[in-house]
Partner chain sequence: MNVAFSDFDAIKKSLTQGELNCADLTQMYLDYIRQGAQVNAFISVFDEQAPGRAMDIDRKRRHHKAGPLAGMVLAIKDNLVMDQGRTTCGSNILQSFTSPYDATVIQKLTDADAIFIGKTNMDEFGMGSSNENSAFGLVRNPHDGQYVPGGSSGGSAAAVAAGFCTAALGSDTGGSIRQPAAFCGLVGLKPTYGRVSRYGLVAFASSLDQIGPLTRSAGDCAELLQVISGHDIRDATSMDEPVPEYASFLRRDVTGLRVGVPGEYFDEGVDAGVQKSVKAAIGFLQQSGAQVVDISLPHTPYAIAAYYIIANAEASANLARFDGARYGFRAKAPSDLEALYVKSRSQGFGAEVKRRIMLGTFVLSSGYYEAYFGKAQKVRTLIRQDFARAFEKADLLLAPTCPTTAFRIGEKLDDPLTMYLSDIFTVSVNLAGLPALSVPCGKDQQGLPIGLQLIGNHLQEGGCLRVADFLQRHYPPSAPSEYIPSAAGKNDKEAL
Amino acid sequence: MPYESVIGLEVHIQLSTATKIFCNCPAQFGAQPNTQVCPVCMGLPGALPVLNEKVIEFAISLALASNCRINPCFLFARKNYFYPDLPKGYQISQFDLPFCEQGHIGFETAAGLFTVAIRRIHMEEDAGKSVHAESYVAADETLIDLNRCGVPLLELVTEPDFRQPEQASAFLMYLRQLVRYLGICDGNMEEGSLRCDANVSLRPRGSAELGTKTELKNMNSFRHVERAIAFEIERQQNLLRRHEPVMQETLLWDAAHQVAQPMRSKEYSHDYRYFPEPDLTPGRVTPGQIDKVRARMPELPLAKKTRYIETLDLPAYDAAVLTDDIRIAEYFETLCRHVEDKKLASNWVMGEVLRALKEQDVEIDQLKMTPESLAGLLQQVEKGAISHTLAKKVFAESLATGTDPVVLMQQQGLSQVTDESALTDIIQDVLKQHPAELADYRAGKEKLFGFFVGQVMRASGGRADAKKVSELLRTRLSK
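Any chance you could show this chain by itself in the form predicted alone?
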């Protein structure tokens, strides 16, 4: 019997706020263990939570970007479970009345545009971290770091709309791009800023009834998400073909061995004994709050890419590269305001700029070349005052010295030679220096034309206008 896979994702988005969701402790990653804690995030008796207003603002921006209906009133709930790194014995989350619901996100896959329905997005606090894999931890012990307790999260839950692992992976990549555009999360999966659980089930193709689902955890890269889901689909297919039941359980992905191992039986919602959080009053979102956030919303990645293709007449590949990171897109757009040839600007950002970022291992705002300075250099290229080859040399030297490229070009006398008289003199000297090649060319070896162009360019120190050289050289050789 042919089976159809049904996949839904639960994505935890760690918010880039300065402080935690219910207290003033710092929320930064990488601090010494147990140094960013207080009675509130450790759950000590008598400590009361206070909601961080920035979390509301970030939640509104993601709700708008995912076309969700924002509930005017939302409610926090206690999710009760025991784990060593959860000192309170419960997690403050949301259940019956989440922040927003019923949205959708469109994104691109290899097969084209795909739209996934968003069931809900809710706010919650993170738990701590159990440390047992590091070299300083003994084999028979687990250490607890509570720094992460209370770090704000948004949990985005999709409908089970995915049918292929590649679709789920593509969605996660777009969601990472989206939250970085919004400035609410750095999207670093290795550090746990973006964490994904996948619910996977199979059913006979054409059936509307869902099969028994399993939950996959511990996937810290896009590739791991794709491979883990593919593994689980195949595992469930093998069980069903043997007429064996699929157990509802939570599985941990083992990237080293490329297998998913059972962790525990999968819980139902009633196992958590949700009830309204007594220490937090119901929250409200006003139309004014939503309008404020909407006014600051950036152009979203897919819309920006479409605009680059339709308005700037860029190839789809260029548009995808330039819009991958909002900071690169902003650099490019500033450059475009000063450069007429948008494809020229695109080529330089994708080529020289991105190469420099990789070589120097810096972010775009750390690059010693502002888009205005680069625009000055490209304007000289557009006017024909300097060749592409020399412009690249000037770019590299400008990065190394911090000198404006146009100033550098003027200091070194690198303006392109276009004067016909000067170029004719150089051509005559080159032909005099290579009588044998000249004789071979006139005897029919026309491939030597490129040799002469190269010699003229070398004799001019790369400053000659190559197009003008070709014209004058062809006229001279025809005589």
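Coords for the form predicted together with its partner chain, given the form predicted alone:
One chain, no partners, no other molecules: that is all that follows.
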């Protein structure tokens, strides 16, 4: 019997707010253990949570980007379970009346456009970390780092709309791009800023009923997500073919062995006993708050890419590269405001700019070349005032010195020589200096033409317009 796989994702998005969700501790990654803590996030007796308004702002922007319906009144709930890195013995999360519901996100897969329905997005606090594997931890110890306690998360839950692992991983990649566009998460899967669980079940093709699902955890890269889901589909398929039941359970992806292993049932069979969080009053979102965020929303990645192709007439490849990172796209768009030839601008950003970023290992806002400066240089290229080769040299020197490229051109007299009389003088000199080659050429050794062009270019210090030089030289030699 042919089976159809049914896949849904739960994605935890760690928000890049300056402070934590319920206290004023910094929310940054990488500090010394237990240094970014206070009575509130340590869950000390008597301490109380107060909601960070920035989290609502971030949640609104993701709600808008995923076309969700924002609940005018939302509730926090306590999710109860015991774990040493959960200092209150419950996580403040949402259950009934989450932040927003019923949205959808369109994105591209290898097979074309795909739209996944979003069930809900809710806010919650992150837990701390149990540390086992560090050099300072003895074999029989577990230490607890509470720095991450209270770092804000948005949990996005999709409907089980994916049919192939590739769709799920493509969605996750798009979601990563989206949250980075919105500036709400750095999208770093290895550091855990973006965490993904997958629900997988199989059913006979054509059936409307859902089969028994399993939950996959511990996949910390796009590739792992894809592989783990593929593994699980195959595992379930084999079970069903042998007429064995699929158990509802949670499996951990073991990347080293490329297998998903069931967790001990004790570790996940929780009754979380959700109930409304009495320490926080029901939250309200006003249309005014939503409008304020809407006004600052960036153009979303898919829309931007489509516009680059359709309006700027760029190849799909260029559009994909340029829109991958919103800061690159913004750089490119500023450049485009001053440069007529969009393909020229695209080539330069994809070529020189991205290469420079890679070589210098910097972000684009740290690059010593504003899009306005680069635009000045490209305008000279467009006018034919400087050759591509020279322009690239100027670009490199400008990056190194921080001097504006056009200023550099002027200082070094690097603007292209197109003046015919000047070029004719140079040609005259070159021919005079190479009588033997001239004689050979005249005797039929025509490939020496290139030699003369090269000599003229060199004599002009590279500033001569090569096209013009060829023209003039051909006329001169044919005499």
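Residue numbers count along the first chain shown, from 1. This is a predicted model, so every value here is computed, not measured. Note that the rigid core is defined as the largest set of C-alphas that superpose within 1.5 Å between two forms.
Fitting the two forms on the rigid core leaves the C-alpha of Thr286 displaced by under 2 angstroms between the two forms.
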